[in-house]
Structures are given as structure tokens and as C-alpha cells.
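One chain is shown next in C-alpha cells, namely the form predicted on its own.
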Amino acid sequence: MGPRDRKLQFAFVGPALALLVLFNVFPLLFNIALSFTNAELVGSEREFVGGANYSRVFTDPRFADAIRRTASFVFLAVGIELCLGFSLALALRREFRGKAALLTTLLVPMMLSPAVIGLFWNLILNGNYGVLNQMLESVGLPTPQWLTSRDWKFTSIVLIDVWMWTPFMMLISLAGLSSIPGSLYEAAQIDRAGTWTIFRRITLPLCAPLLGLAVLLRATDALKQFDLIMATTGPNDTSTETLSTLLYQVVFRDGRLAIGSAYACLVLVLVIAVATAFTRYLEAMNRRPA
């Protein structure tokens, strides 16, 4: 390769390494140093502490009660999300009349803006005039506050966010449906294979990896989740109350900048620690022989 072929290839290459630089590697580096000082959204001079606010972080109860709650919303969205969207590729995985007319509108809450699909939701789970609620009148049920009452709350915001991206597990569930050679079936069938063996040997196998997939994708954004509860429950609330939202109270409402700094680090360890353990198991199935 000639000295010109170099300079083609850094003219290529040279402006998206600046741009990466530019707005993630510098302020990764930058909030990382903040860390280490006392430096406040408004006002005072910036002093180096050392690990004092780390120290402050993990001895606050907030953050892992934060902690806690996140898990248990990535547990639960991630999970209903995963059976519900893999049951919904199953049923959708032939062809049909209509198919595509169907999945387009099952596909449409995976498109829309969290923030837009927060303010539609305050609507329909709105305790006085909500449709749900009135829905439930109607028969005679309960009708809770959805997004007021302390139970709710975080129920709610569960509720709405495998609404959202159920379909996309939908998706990556059909596409992996789809790669399975259909003559892995006709010889289960021959054998006379029944249907939960068909299922367990054939279908659930072939399909984990890019299921693996889809689960690390979305435990990687539910983690940092907080659009969706800014727009509904509000980012005060203790109730719903997880790691990015706590986050946006230190900084924006306390005005701790440096140990929001300290927060923001822990949450992208805690982001790399899951999508690291994820990606491995990932490679061991890859691994591992049919």
C-alpha cells in the first residue's frame, strides 16, 4: 500500500474519527475528571477530592434502592417482552391474508417517540377520565389510580414499556423463525417428532442466539431508562425512581455536578458489566457444537 493509498484511506476515515472523538471520547474523558472534583452546576471554583464522591455515591440509600428498582424494571419489561414477543412470532411465522397489514400496526409503538408515548398513556391511564379506567367501570372492576397511586406507578411504567417493544422482540423473533431450513422440520415430522419436541429441539435452539441478541439490546436501553418516566410519573418520584432519573435529580435539581458525574460512570460500568456478560454468553453459544 503506496503513501497515496494512506492518505485516501485517513481522508476517508479521518473525519468520523474526529467526530468520534469530538462527542463521545472527549466527554466520556471530561465527565470522568469531574468525577474526581467538587465542581457544582452553578457557582463554585472546581477542586479535586479524589474518591470522595464515589465514597457518597455508594453510601447513599438512594442509589441502591435506584439500583434495585432498575433491575427489577429490566427483569420484568425485558422478560414479558421477550415471552410475549417470541409467542407473537410463533403464531405470526406463517402466511396469511393480511400479514403485512397486521405487522405493520403491531409495529408501530416500536416507532413512535417515548416521550409522545408517555403523554398518550397519561391519557388512557388517567385515574378520572382515563379510557381504561372506564373501560374497567364499565364491567364492574376496580378502577386504580395508575399513575398516581404509590402501587401503580411502577407498574404502569412497566406496562407501557413492553407495550412499546414487545414488537421489537417480535421482530428479531421472526427473523430468526425465518432462518431455520424448513427441512429440519419435514425430517421431525418424519421421525414423528411431537410438537413439544419440535419446539424444544429444533425451534427454541436455532433461534437463542439472535433472541440473545434482542435481550441485550434491550437490557443495555432499559437500563437507561427515563424518557418514558419523565413523561408519565415525572422524574421526582421516588416510586419510579431509577438510575438515570436519579441521576437527573443530583444534577438538575440538586445542582451536584461533579458527583452526577460519579452517578453517570457507575451507570455506563454497570451498562458495559451486562453487555459484556451478555456478548460472552452470546460467544459461547456460538461455540458450542449442534
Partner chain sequence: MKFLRWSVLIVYTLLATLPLLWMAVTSIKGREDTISQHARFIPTADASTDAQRHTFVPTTASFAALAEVHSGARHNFWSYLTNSVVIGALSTVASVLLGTLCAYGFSRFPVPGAKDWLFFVLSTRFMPPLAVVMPVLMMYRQLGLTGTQTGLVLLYTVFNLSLSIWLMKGFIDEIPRAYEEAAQIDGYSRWDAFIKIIVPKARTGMAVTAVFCLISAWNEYGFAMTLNSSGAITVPAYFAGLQGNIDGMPWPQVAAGGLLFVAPIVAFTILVRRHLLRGMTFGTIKQ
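Just the form predicted on its own so far, so send over the form predicted in complex with its partner chain.
The next block holds one chain only.
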């Protein structure tokens, strides 16, 4: 490679990387700096206050609550999506007429805007005139106040997320299933292995690497959950407050920029941990002989 090519490579990768650094590394450093001050959203005066914001955040029960709620949201939503998506993939494994069309139809929800669809879910889940409760009533099931009862709000948001993202798990599960060589199943049949044994010894272990990737991708997304909550219960609802909505509340409703920055820095530590796990996983998967 000559010196011209060396210069040219920076012309290719430079502009995009420069923009990414400007919009990600700079905010990160700025956030760290802000978190040691007492800056507010309005006004430009600020003083250095040391670790005061951090000690406030760590002793704030709201922050602990938001972390716990975000964790259970990730755990529940991603868990249900994985089980349901994988089961659907098993049901869709064999070829039948119209399979391609059905698949595309089922995949649509994950492409939609959670903010727009979330608002419309308010009509479907409405306790008085919502169509879902009318359907449940007609088959004799209980009809909860999905988005207004304290006990149900969180569950409802998990369920809407499940509706949106189960297709994603299904898609990846299908890819995993189709990568299993048929000869393995033939061999198992010759050995007279039972259905359950085949599932546990062949299907599940061979799908596992892709499912792991799917879980990590979904978890990083669910960790940020914001749009759906804003469009269904709003930011000022303590029973559905996650890290993102808490951040919004602190910065944009209360105007406490510095405290918000301290929150943001802690959230970023969490995100970096998950992102590192993801990239390690990806590297390990690529090293594995296909």
C-alpha cells in the first residue's frame, strides 16, 4: 500500500468516524463534567459541587426503583419474547402454502414506531370502550383496567413490547432452526431418539448461539425503553418509571441538568457493560468454526 492509499483510507473512514466521535465522545465527556456541577436546564450559571450529585443519586430511592423496574422490564419482556418467538418458529418450521406471506405479516409490528402505535394501544386497551376487553368479556375472561390501574400498567407495557418484538425473536429462531443440518435429525431417528431428546440434544443447543445474540440485542434495546412508556402512561407515572423516563423527568420537567447528568453517567456505565458483553459474545461467535 503506497502513501497515497494511506491518505485515501482516512478520506474513506474519516468523515463518518469524526461525526460519531463528535456526537458521542464529546457528549460523554461533557456529561461527566456537568455531573460535578449544579447546572440547571435554564440559565448558564454553574459551580463545581464535587460528588454531591452522585451521593444524592445513590441515596435516591427513586433511582433504585427505576433500576429495579428497568431490570424487571428487560427480564420479563425479553424472556417472554424469547419463549414465544422460539415456539412460533417451531410451529412455522415446516413449509406450507402462503408461509412467506404469513411470515412477512407477522414481522410487521417490529418495524413500527412505538410512539405512534403506543398511542393507539390506548384505544385498544381502554377499560371502558377498548376492543380487547370486549373480546375478553365475550369469552368470559377478566377485563382489567390495563393502562389506568396501578397493578396493570407495567404488565400492559410489557405486553405491548412483547407484541412488537416477539417477531424479532421468531425471525432469528427461524434462522437458527434452518441452519441445523437435516442429517442430524436422520441420525437421531435411526437411533430411535424421542421427540424431547431430539429437541434437547439437537434443536436447542444448535440454536443457542443465535438466540444468545438475539437476547443481547433485544436487552440493549429494552434497557432504553422510553417511547412506549411516553405514549402510554406518560413520564410522570411512578408505577412505570424506567431509567429513561426518570432521566427525562429530572432534566426536562424538573430542569435539574446536573443531577440528570449524574444519572446519565451511571446509565452509560451500565450500557457500556452490556455493549462490551455483546461485542465479546460476537467475537466468540465469529471465532467458532461454522
